[in-house]
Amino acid sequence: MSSVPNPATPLHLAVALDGAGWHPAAWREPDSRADELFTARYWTDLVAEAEAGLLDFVTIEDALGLQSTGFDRIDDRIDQVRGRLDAVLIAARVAPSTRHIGLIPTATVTHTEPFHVSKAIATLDYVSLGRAGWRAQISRPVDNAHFGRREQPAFTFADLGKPEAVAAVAETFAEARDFVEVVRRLWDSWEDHAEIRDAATGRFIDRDKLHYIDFVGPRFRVRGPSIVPRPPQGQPLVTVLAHDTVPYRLGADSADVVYVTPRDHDHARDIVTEIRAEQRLAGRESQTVHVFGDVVVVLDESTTAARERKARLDDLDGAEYASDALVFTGTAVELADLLQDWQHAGLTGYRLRPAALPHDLRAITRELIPELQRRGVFRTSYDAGSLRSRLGLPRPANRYAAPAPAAAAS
């Protein structure tokens, strides 16, 4: 399977759900459901809307610290959404009420244990019948103070060029790489069909099909096996958000989907080129690694209306909203033009971040999707397969299982 996407293939589309939307003032919109942010109904309704639009998957944001206006600091603002529910648990709650859409919660790797994340995402894959994934996220340095189990340097953006910060970043991403490797090995620690369930013989499992992973590294020593049998997909999707070479390398080496934040067509092309080069260095050139562009979207019936709505939200927040990703303001037709243009730069899909919920999510599902369908670049129904199969990712062989015997020569 080629790692290079064919621009003629249909687009993949996901949405990133976070609070009342990605604009800090979204919760003050008249149609916001801010009073329901911490209810199951709020999240099931949002995901149901995304599924009605036939989207590939939703991601659900999470973190180990409160939201803040800055990545490298904790603010004391009281006029923005603060607090959230656990993303993995939201996904598990939503799974039985949906049938097709993929569910990818965020779980951080810096202060958690891979054994816990492995069994949680494997369980999600069971309850969703093969629609689970995981966004592996590195914690912000500012969140380190919430944990007292080890010393980690706290640094700001201004420190990023300093040797101690460079070393800390390298160590953090090396830990993330080991974390993902341990999780993947634990998913393989049970062979397929290790559960026999033979009441007549009294054998529930075949112990020979459970394996110690015996991972020993500078950061983890994990023996295994998992307590959860191999997930329905074998390996649920691993996804990461990346902004520069070091995280690009993590995505190319360890992930199935890499979210990136291009500014324009040429930037998208340069990012894809770099990730493909890292993929070759990692020996994964024969594997499909999707590169999805992240875009914050403010959609309305006219460009003027979208710009005016963003300006109104900016006024409410007291500052012009900016993001690590491009903030698009315009119509669904204009956004469709942009998505197709960037696809020709090598992107295989997009993760759209609705600026305000539910307004911009509905604009995606009810205006953008029909426009893309009219252009013949988006599906008109779901297939019956797993999330992996929808994205063209094969079900991986189990690394611990003995290879099937070769067919006898005739």
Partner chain sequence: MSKPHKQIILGAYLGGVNHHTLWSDPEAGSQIDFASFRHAAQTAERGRFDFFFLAEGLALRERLGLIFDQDVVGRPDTLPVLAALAAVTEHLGLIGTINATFNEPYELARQLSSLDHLSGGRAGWNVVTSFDAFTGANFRRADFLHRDERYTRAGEFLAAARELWDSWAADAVAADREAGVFLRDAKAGEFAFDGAQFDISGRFTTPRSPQGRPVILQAGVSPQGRDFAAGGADAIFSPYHRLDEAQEFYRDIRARAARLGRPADAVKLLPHASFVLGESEADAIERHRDITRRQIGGRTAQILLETVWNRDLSGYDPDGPLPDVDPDPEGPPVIRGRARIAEDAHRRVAEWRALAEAESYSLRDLAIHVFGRTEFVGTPEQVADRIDTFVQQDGSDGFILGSHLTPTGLDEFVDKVVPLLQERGSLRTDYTGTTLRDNLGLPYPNAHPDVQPNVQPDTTRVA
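Switching from the form predicted on its own: structure of the form predicted together with the partner chain?
A single chain, with no partners or molecules, comes next.
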């Protein structure tokens, strides 16, 4: 494959951190830190490694339910990693010990309060000085009993085509869309510079720069304003993972970054085409919406070594690892080829899922990144600025602010 470096459109690269890595047997690797998964040091070390590699951001997986091999049940397995800490708090804990890398935790939209999520992510933006984002995720029906408030059919993947499952999915995504809308409105509910500290009049704020959002929807109402002033980025990044039309639409409507799972170049092109069409329908064609390809990576010095490592992990797990995303086994050079190839299909970046931590993260930062830098398609240093600016997203105008008066002739 001929790869044509195009420095005008550099790649964006993120890593998705989850437990001991994405392969279910990753925790059994000799260099795994499986007994530290619930410590701050583990997470600060991983994110420091990602920052040393100059990555755009890390995502941190989370859910309001225990991990399982099945979507519709909890499997009681004891031979895989089970248990997680809250991703937003991991990100906040890591923020003061990093300087540049973006921090994008997952926070669930089903069962939770948009007011809480809004102020938590805004606060992450404050403690990270403008590096926060959020992956909005819906919850599995199997976790509904953790909240005990929601009657919903407990469907399985096999049921997804049935009318009641289609309706439930549509309802859940409609709620997610409202949720994101409320969070975004709350971030704008304070205009910039609303805090005036005007000692002469005794006013701490200019209340005309605070706004009730008055969201009224079928599932919840939220009055606002937020209690947290507008975060440093104005709007922290909103990201979603999407595999099909309904979630693509959510991403095109509501997100700044959509993670997708192409199988190959043509599939990547089809996905991007569909998302761009949805983006036009949503009236957002003038806005930047990144489409990042998700790839699980097993990286070694030779293709054979990578395949053997995956086979060894599969063997330990007792099943061949399959994922929603492509599972890539090979060298950093081969992966760089693939990333450039799919970039030509329209992807603007990637979220790489290390199969095993820290091994595959280090392979990304110490082999893949230098290879991409040699090809002239990846940064060689961080520049100052927010996560938004790194991704070419402008700091958005506040939807509630009066438009600036037309410049008077002078």
